[in-house]
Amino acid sequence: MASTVRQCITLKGSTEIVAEFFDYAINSILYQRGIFPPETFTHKQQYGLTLLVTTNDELLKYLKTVIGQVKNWCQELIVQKLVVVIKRVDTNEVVERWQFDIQCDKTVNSKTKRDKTEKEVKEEIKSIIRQITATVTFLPLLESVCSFDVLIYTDKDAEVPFNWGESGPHFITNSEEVRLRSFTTTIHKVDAMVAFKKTD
């Protein structure tokens, strides 16, 4: 009798899933919030959704570096959170803060296999990406030109690339927060939320 082999998730597989999610999530945020012109994005099918990803060479290069570093730290189980900060170019004031908290199961090693399929995880990710797309319905309009920054928080003993700088938390004074969904590979769990400036 043939038995069906259930897919399992490994540390390497989990790391790939998390890194890929952040790549698409950051692209979605930058598109939805109009940080880059819409014509610099192209459509891509992923998670059963049509997503928008940048075609801007400079941004692609930057994201490749950031996601590559996230991947290393996910693999080492020392990443704590990734934050996308949106701020006004003229005043440098932070107007939006997308926070993704990452919990790593420290008991895991390269041989660990967890009983969850990639398909199940991708269904959970689909819900978060849908929420990111839907946030434009309640987030205040960004009325001035804005730029963005990606902050990554790690355990204290993490080795930081020499060209990366220390940064403050970039909190928003007088903010409202909306919690988004989360997803888990059972090795990495990602909780999402967005904070934005209250409109008077």
Contents of the next structure:
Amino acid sequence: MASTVRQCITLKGSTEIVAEFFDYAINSILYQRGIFPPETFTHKQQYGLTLLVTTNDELLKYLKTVIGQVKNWCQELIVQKLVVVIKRVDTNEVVERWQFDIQCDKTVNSKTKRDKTEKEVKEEIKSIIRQITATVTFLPLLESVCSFDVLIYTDKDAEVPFNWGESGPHFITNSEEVRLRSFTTTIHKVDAMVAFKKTD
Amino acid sequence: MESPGDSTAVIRMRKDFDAFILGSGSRIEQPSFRRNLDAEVFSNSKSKPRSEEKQTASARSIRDILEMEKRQKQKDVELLATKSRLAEVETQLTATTTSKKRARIEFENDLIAVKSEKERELGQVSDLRSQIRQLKESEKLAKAELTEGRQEWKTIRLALEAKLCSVQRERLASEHDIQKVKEESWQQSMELKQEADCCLMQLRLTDTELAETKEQLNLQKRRVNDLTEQMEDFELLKGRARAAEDKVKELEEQMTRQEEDATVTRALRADIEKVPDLEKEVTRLRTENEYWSQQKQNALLLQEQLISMQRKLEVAEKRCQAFTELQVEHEDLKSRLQRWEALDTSGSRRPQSPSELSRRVTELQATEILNLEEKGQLQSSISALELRLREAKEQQQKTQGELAAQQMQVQQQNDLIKRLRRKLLLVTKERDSFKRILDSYESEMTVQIQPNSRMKELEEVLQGFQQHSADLESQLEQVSEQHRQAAARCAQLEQQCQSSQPRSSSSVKADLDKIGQLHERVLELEQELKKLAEEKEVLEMRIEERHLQGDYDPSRTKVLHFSMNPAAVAQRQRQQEVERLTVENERLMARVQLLEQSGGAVEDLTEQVEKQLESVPESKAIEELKEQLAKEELRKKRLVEAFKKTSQEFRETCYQLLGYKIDIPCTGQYRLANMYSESPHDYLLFKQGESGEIQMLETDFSVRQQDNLDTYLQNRDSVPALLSAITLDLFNQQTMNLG
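The form predicted alone done, now the form predicted together with its partner chain:
Next comes the full complex, and the chain you just saw is listed first.
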């Protein structure tokens, strides 16, 4: 799937891996947190796990657009964070924030090759996805109807594409944070964490 | 219909129409009935064509004739048609007869075929009968065989039944076994189920445990992160500690060396302490020695005296011999003396006799001896004093050397103190800068702008500060060590040179004071450092927390999102839904209201509701207009306020620049009060005429300023000059009063 050449990872391959991870991570979050009804998800084998992937056409279209854009930015090494914000539809209040910090190695160009096998990276990703699944045990139940938004933190000089706009950071007032695992392709390092509204 | 003016056009039209009707009639089998029907249809549905026909009644006769002709023609046509049909039927009849004939022939053929077939079948039947006969025979044979077979079968059956019995018995036994086995298996399965349940329970327990452990793992991981950080700190500290230990070792070595030195010096000091005793002994021995040498000299003297006495004795014996001679001579001389005495009686000063002379000589000799003795004593005392002087000089030189060393030390200490002061100054400056940075940072923390860069700066500064403080500590240790040594030395020197150097002790005391102050200072700084480190830690924690909450640096980062994201879409849908529901709700409310008003029975309910709803927007429009009005009023108010403020400012600046306060008591009049006027009632009054010219009105003040009025207003016609002149006058008056 990703264009890795046996033992090496290139910028392009790393971007593919990261983008793929985001796709599955967002899908998992949406399923686990019940943002979309479970019957709109279908099983898929990936990273040695059975993951749930949406079949909602609109959502698929949206994710394709967003992930495609993230891929571009990953390739340009100007993306800093990807945040999945879950907010209530009625009050617009942010209740959960899944933050993925992306540290790009800015010294990398299209010709650099790094020694790390895809398998190792996928093992790391597997553990993150597992953690995301496990977080359901301690995250508070979402009681009202919620929707989600994907924020992308980029460098200041990034071009704003058509149909995209600047947004606020969507902070959670009175939040609790939990740091999750991270993975690295040696070109992109992704740290995952989740912040959620404290239940009094 | 080429030309509308043609008179034949109407007739042609009719003809066309009739032809059309004819055409249509010829297509219909029963035209009259059809016509009637048509007419009926015309009269029922369309009254207009009928009236048209009435209108065209003038052309009826012609039409009747035409109809008659037409009917005849129709009848002819009908006749022809029936004739043709007759012919058709006849042909059909012939066709049917032929076909019947053909059918009959065919039937006969079939009959023949069937007959032959019957014969064949009869043959077949005979064959079959013979076959049956054969079969009967064979049956008989078969029956015999069957009986045989039956007997065989019976025997076999018996055997088989016996077998069956045994087999059944076996089967029963096996069934029993099976049941047993089943029971066992059931029991086993039950046990296994129980086990499985247990296992499930355990699994669930382990799952929960797993979740707990995962959480704990997370916690532990966080702790591990903390610990690794702490480890790093610890390693840093270790490195520092190692350096410190090395330093301590060095210092210990120095200490041992110094202790050795001290023991050596102590031993030497004991020796030195013995020196004055020895010196004393030496002086004593010297004096003794001298004494003994003197004694020797005396002995020699005595021996010489002895020898001289012996010689004297000889001389005396000689003299005794001469004595007699002398006695003779004496006798002679006596006489002479008597004469001489007699002769010399006047000189009283002279010794009257040689005995007296001799006595005097002895006396002189005694005094000489005494003098000699005194001289000897004095010489010995001189030598002793010289010795002492030398000693004192040596001591003085020593003490001077020590003094010089002491002074050097003091100078070094002074230098050190200066350096420390400089460092202290630096440190205080740094601390101030830290405080400032911290303040700014805190103030910025409230604004939440770039805490990262600030924090980095702060960290760097803090590190620098820590280094400085560490350096300072090490230097302080050195200094304190040196100070301790110097203090010890000072104490020694103080004891030794109390008389010669009373000043050094005071300087040492001053140094001690300074060192004490520095110690305190260092302690203060250390405390401050600790406080800052704590603050730094807190701030780092906060930064971490903020980072986790998704904070970012707006100068370097921007947050983007797809504008058609699901949240926005959901929001919009919700809004639309709400709008729709409110509209619906309004409508239903109106409906309910109407129903309530009319007691449940309303005609055209929906229409009325619509009407009512249409009337609502008017009030809405009024409300909107009211809002706009309020907004406009607010704006007006604000403008007035702004205008007032600016006019106030303008007047204030005018007053300060030109010295006159300008009021408008009534329209067209201007009251000018000078800044330097003595009372507030001194003012000038001007009036603006209709054509814009300025006229001056008389006031008490203007009457008093008649001179200026004459010179500037009457002669030169210049109001500004007059005003300036008045200002100058008043100013001069005031300053004179002040002067």
